[in-house]
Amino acid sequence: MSLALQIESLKFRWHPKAEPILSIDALELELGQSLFIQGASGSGKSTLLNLMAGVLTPQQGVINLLDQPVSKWRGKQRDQFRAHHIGYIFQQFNLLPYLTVMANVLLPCRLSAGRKKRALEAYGTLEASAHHWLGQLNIPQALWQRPVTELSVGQQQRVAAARALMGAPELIIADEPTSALDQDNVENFMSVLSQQCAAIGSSLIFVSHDRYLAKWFDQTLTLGKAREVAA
């Protein structure tokens, strides 16, 4: 069994001597499979999420991404890992407002030779491999060349989308990416998103407020006091 995320004995605090904002025992996700983090304001969510990413390391325990100790190397070896392995969609996006659709999806593999790789052994050029991408998360073709200023919120966030799949990463985190979309577009979102991660085999790891998300996940997680994992 390949993990795409292990953690043990978790503990992360903000202060020496301040109580864990986080405390997880164990915590496992297949390759694969997908993983819904819930809870309160405060409680912990994009905390866990930068753990994961390797942008923060814990005081106590461990985090493996994909049967590798992680949350062990150094700055730069997370980092490296970080553009490889992973494909990161941010609340606000973090689209590069000067660049085209076209420039700002194809980042990940001007970045990443893993990533770089990837998607011309599937797809032939990095330019066909972004077309797909665009196409599948519905971005219209007249749009590619445009500003990703130009575009309406929801279609940012598929852009942002579309990035974080280029070369195929084995592990999608998303980090509140519906929070400014109506249900209509979360809906259609949630299906295009999950369809496209099951495509690649990647591990899809979501945060949200919103608990009716759950209902697309392997795995739901909730932060709070009493913390839980469901399947």
Contents of the next structure:
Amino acid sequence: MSLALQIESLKFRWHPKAEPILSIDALELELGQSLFIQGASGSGKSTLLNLMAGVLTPQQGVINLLDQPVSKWRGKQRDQFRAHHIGYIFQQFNLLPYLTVMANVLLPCRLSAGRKKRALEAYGTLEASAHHWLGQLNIPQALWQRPVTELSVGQQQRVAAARALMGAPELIIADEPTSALDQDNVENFMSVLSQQCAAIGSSLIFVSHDRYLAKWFDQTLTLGKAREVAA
Amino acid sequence: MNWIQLALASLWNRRSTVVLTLAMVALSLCLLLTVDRIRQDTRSSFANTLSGTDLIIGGRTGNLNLLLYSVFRIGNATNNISWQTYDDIRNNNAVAWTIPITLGDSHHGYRVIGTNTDYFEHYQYGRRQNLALQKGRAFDRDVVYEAVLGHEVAQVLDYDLGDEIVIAHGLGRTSFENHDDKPFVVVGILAPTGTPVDRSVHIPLEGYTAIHIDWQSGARIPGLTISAEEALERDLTPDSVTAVFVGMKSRIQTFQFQRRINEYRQEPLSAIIPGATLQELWQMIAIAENALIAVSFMVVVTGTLGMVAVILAGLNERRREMAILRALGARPAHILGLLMLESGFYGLLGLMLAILVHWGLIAAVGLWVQSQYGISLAITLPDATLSMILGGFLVTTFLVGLVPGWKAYRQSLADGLTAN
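Return one more block: the form predicted together with the partner chain, after the form predicted on its own shown previously.
Next comes the full complex, and the chain you just saw is listed first.
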């Protein structure tokens, strides 16, 4: 059995002399399982996301992704790993405004040969793959060739999810993607996203301050305690 | 979609800014290209105007002034040379040939040159090319009221052989005083030369004398009218000529003869070697030329700085774009490259646009410049020196992309995936 995420005695601080902003002793997530990371603002959620995505590296401890010691790698390797294995969804403004919906969804396959290969294996063509995911995320077909600026916020977040799912990366990391959505849209978004991640056997790692969302996930990590302990 | 396509799509999204920035870069380069073209073509057209003439002799005046009025039809003569002196020069043993010219009158703004058949025999331009007649013949030794037109005169005023023209007194484009009692018949039209000859009307020296026979001090003598036929019966040998072009038997004698002319006792004269005086002219013009080129370079530098400023100013709004690309696996080096690409794009497209605008400009005003100043501006690619400078400019535009590139690089490292 392989692990999607494994964290050991992780400490991260912005300055060598500062208190660690983030401190996690141990965390494991099996591939295919989902993780909810909950914490108030300032609890180090964004930092943890950047660490997991390989944009930051910890001063102490190890982060393994898909059983690889990603946090020990050089920047170039980490960037490549992210392109191949991680689908990332932002809080909002996920899409490049100068590309169409389709072009945005196709971007990961243009930047990663691995994801391109998997998309082709599963759907034959990249377009078919993009159509599949846009369809699964309930984006009306009439919008596929439109500029993303014509979409509502909810539609934009679903397009972002479709993009994250393209090429079936093993990890989908989402940074409060529902915070800009109204309640109906949140339900809809959460159910579609969890279903689709499960369908391709990917692990969804989801960050939010909204405790209520924990019901969608297998595991929950609550941040903020580390600093309380240190204090 | 590769990075170039992505950069282009991003630029297209910001097209109003991009168009203005491109215009800024293109116009700055266009100025440099055009100034350089004018500089080069002015030199070559001046240098090509006269060849084969060893000395030009005129009344005592500044060297440049003598060169300008005798060869380039710019400015006016202050003094003439007496016919006696001209005879002396012509008969000197060292002299191979002479061309006397008399200036002062005009026809529709084109200068009228009194001369003799030696002009068509000895006058050379470009690389020692003689004048050629496109139509008709040179004027006869014995006929007075004949004219040979420069190519442009005939073209612009639509003259053909056999047409009669009236010469106006003085040089104004609209002269109130016409020598309308003594018209001249067009007997020849010269082939184009690209020199001021194209803009000249040539008549025999005797013709010049004839039309002024009943004039004194620039005005008609009241009550005295001498008809064209009556004039022919008088002695039409001129009293004076404005300048004399001289060809030496041996070029070695040029300097010695020049000194003798400058020390001529009977009359104050000036003798110049055309090439040497042209050099003096260049030295004088070089100061202005260099200033113009320097200003053009400064404008190009300003344009480039402006372009960098535009890219830098846009970076903050593009933090999202960078973060999205980072999340998709772009390396910070990609972000840096993207901005260098953008900066280089401005340089490359700006240069191509500049060349097109520059060509358009020359095509638009070339004819006017040719007719007004006798300088034929060529529509060509920049010469080797300028090409190297422009190549350097292109490399520079890619390199200055490092400035916004570095900022975006730092920004994307600091922002990570959490920029909002």
